[in-house]
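Next up is one chain by itself, shown in structure tokens, the form predicted on its own.
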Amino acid sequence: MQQALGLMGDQAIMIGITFAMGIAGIAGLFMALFWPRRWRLPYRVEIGFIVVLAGIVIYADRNSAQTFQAYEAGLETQQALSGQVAAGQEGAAFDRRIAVYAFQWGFLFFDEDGAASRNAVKVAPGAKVLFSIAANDVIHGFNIPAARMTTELEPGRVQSIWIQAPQAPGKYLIQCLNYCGLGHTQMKAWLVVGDDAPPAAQEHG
């Protein structure tokens, strides 16, 4: 299963590019210190950094709006998606019961049977899956756009949250909204909706 975190994508690219930059401009700095000899940076240099660097935040802007227009899309229909589990509702019926543990920066997700799976937890279209939801290092967020579902995680407490999963396969966001520390935009999951998900709780003896 496909991990939240990974080597690959829009965040891993920006950030390599980044460091390369911040590289480049300490050699550059030592170099203007230490060279022997005065020496200018031509002047067509200077404007393609700057075209560079403008071309870098219409690329970021760009890929976050398209993301968030991703994550807001099919969101209009007026069906409760999710809620708030009460006090002693916890044995409420449910296709699925996960337990989650929120830490710093990632979410541990058990199924019924005690298997872990980090970043990732499937489930079978249109399930309603109730979470159970732990952190014991700070405050965390746990928030999955498509359900229309955010909540927030306090140390020591166990929080019981439902959602209704979508019916179109596919991968959606589960993340921290939360800042919990340097590692917080890193700290993203998939709900993956697929029909190979595992059965229901009932079915599990």
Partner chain sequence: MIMRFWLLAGILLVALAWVLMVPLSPPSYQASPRSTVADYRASGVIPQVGEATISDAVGHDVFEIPETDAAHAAEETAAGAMPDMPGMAGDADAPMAEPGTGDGGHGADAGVAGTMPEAPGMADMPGMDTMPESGGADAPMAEPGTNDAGMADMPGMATMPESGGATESEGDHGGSQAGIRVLDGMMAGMAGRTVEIEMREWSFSPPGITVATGEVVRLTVRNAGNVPHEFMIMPPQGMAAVAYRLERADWNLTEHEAIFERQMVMPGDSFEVVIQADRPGNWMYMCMFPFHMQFGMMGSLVTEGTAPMEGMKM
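Everything quoted here is computed from the prediction, not taken from an experiment. Positions refer to the first chain, counted from 1. Heads up, when I say rigid core I mean the largest set of C-alphas that superpose within 1.5 Å between the two forms. First, how it differs from the form predicted in complex with its partner chain.
- Taking 2 Å as the criterion, Y179 does not count as shifted between the two forms: its C-alpha moves by less than this amount when the rigid core is aligned.
- Once both forms are overlaid on the rigid core, the distance between the two CA positions of A168 between the two forms is under 2 angstroms.
- Core-superposed comparison between the two forms: CA of V138 displaced by less than 2 Å.
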Second form
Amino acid sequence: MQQALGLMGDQAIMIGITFAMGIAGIAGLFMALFWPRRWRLPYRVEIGFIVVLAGIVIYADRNSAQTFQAYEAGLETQQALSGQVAAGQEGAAFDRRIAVYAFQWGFLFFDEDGAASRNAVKVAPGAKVLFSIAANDVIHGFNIPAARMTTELEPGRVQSIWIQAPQAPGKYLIQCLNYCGLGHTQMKAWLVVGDDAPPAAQEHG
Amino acid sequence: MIMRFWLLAGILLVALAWVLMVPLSPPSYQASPRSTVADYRASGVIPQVGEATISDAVGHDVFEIPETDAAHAAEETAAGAMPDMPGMAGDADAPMAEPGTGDGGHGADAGVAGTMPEAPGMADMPGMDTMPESGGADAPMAEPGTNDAGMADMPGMATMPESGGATESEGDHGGSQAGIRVLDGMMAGMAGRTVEIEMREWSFSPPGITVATGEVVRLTVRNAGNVPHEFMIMPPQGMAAVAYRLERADWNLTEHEAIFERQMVMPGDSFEVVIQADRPGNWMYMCMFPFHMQFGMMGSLVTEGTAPMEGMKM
Amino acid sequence: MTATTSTDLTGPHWTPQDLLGGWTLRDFLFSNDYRIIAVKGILTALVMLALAGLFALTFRAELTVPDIQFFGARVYMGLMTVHGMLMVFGFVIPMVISVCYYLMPVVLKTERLHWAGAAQASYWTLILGALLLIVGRPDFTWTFYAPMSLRVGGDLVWMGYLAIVLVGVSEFLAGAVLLRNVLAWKNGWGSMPLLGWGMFSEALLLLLSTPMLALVGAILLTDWAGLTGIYDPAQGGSTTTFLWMFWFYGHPAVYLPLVPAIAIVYTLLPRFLGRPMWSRASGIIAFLLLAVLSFIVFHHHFQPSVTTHSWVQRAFQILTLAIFIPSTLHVFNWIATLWYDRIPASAHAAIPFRFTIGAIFFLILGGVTGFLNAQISVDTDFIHNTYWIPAHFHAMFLGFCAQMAVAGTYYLYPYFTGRMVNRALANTHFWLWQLGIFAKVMLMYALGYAYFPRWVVDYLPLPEWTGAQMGVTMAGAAIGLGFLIFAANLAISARWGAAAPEDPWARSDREPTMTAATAAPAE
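What about the form predicted in complex with its partner chain, after the form predicted on its own?
Every component of the complex follows; first up is the chain already shown.
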């Protein structure tokens, strides 16, 4: 959801913190093992260590919660507008509103007029797209690697996510990420980004 | 003592379990879901009956056709489909071997096939001896319009207006051997009888249809199941290409060719198609969603006196 | 059968003896001697590891390159399911608990395993469950999400549900045994060794979580039979109910092997270093915090499925992040213990100590990513149900828990065989595992970052996927080879190994340092 909001910098910081902590831990382990100098840590170091950890935890929680709320705010705007402004019109929260029917094993996409396409959906480059995903058989997943968004859907519930479509025209993978039966491997579809021209070389991620 | 016993017992157990898990693995199985359609349709989770139309935003060019398809088609044409095309062996009078019997069909064995006692007498096929070898458009046609090699160029023949964009008839598959014509609105009026087909998880009912050669039949296909299905009619030549896709990860990302295809039949929806078998033969109808066919969503469409394809029941 | 017990946590626990050679098969299967129960548990877990590992290598072979080479989705998912279940329920949890069964009577000075009958019952229930699983060959994965799990598997799938119930019963009994033995400690909570605190938290996890697993298994059974419709939306049930019930067990469950493995570290480090842990209090606090938090974080396993942005979800997020603190306290404590004085040359050379270090390394490698997994904003990107998650839990289960189980086994080996393992073979095993697990985990992280989906038999030939998959298969082969060397070493050394000295893990070249258990390093 960070990509949809243009917050990939936040994610990079989190991955950086993770790397730093991992490297620090492993470096500490090897120094304790092989560095000739012995070091008796005072207990207060641990207190300080906990405070630092707690700070990182609170920072991560706040950051994630803010991202999450901003993301959800987009969906709420859409709800508030639904019925008044059609997707794509001026004032709409999203350029496209696509209903997805996930089933064993494949995806159907319904555009705003209820017209269905099987295992592929076409959107304009950079469009803000709202997917309302539903299933009526088992728990499925819905993942668009290029848009960096994943969700999991329970049968009988409509799960809404939105993405920012990639700018480059092409075909991007959509896949199920929850084991949903033997055809799970094949439960894939294309997100076709482009205008009317035939899609270019197949791309991923 | 304990260690040796444990080692031996362990190795034995591991070997037995492996044999049980891999070579003796149980068949693929998926129980049919209980229907949630009525409830979920009421709450708007899934579309209403007849509400869904077919989008033309996504063309077939989005999906690729695996390169192996052409090779498979050629292979099948040379092998299993041989009996349907005696002309290819240069021996138009050879009686038909039973389709799918394999050895009767190989080009080199055509002469042997002709002497096989179990070969059913089906030599009375109209126009068979004039069928072009490889579906070339320049080959003389026995009867204009009968040969579906030309159908791709004839939209009126190939599509049913009432079925929308998802209904298609692809004539180029397997050359001219398809043998099933999909009739449009005007010619569909000739339909003599109506066969109702119900699709559900994971079967077609009825599982097989027999038609007379040249008979015009109206198929009414209804999805009585819980999830979307599709309906396509394939010539025997297509089956190797289908088998190739069966467990490939890109099944849903590739296109397949068929004589007739109706995508996305939503639960509760139905459609009609009028077909005519130009010549004796056998074909299959199936749902081409992953594993639907393997679980049993396939049926055979045969002309009277022809045996269904071997390996039909999977 | 004499056991030398020591009040000193750094001293030898037993005198090496060839117990194994003296046991009859009848004794071995049914005796209530704690050493027999523990060794039987360890050897059985190793058979389970062989089985589940062979299954892993089999389906790994299929994944090496794109396309189907050997078998299709049904066989693959059967192998995957049984691999996961046997590894978690049959190998790693029973093995670390068995090592603790061996350690507890000495470390906690109970001299025997109380309620050994319950431990036997736990063992045999698990065997029955494992056999049912192998015969039933279900293909619903180890998380068996309803209603998918109610529709796959065929006629024998009920055996899978029953196996789930039996696993629940077995683990519950093990929890009762552990609690009983911890409570047998006479000298008060204040001086209880950290192994006791670890076993106390483990007992809480087992006793409180496993009834839910048995209940889930039983409901799956009745739902499948059509008697109830609790998890099946088509029968008026709810998948949400399933998710909450299953993961209420499922999150404590992933700590079931972790907590005893941590307790083994706390037992082995003082033994090899000849000094007490840097901070006993921090270990106790970390154990208890970990046990409590493990019950209230389970929602992170399915957080992208919830449509609301309620405070509940936020609470689960911060609690999940908070788990980071107690687990890091353990690692901090270990590193501080290693650092505050010289490490004897004998420790560097000892195989169990090496495996302990390797295990700590992988606990760090697997643990830090938990920080990313917990954040909803990142989780919904490349983490949820991509290979990132298997990378995370293989680092934890295989890299840490299984390696600590192996360290415990190498440590105990002279005490029940009277012989030392072959050092060259053991070192080969060590390096094959470290390199194999490291390559495997890192490549799986990379695959996860490239959105490789879990549970697939075949995949698209994308360049970022194919090379890494090939690498994971080769790393898996190295781990498998390491296991074969390990098993052969155990079998060969039991007969031909060098006789163990009086104290097989005697410390040498160590400077005089404080050895009293109660003495803590001053500030």
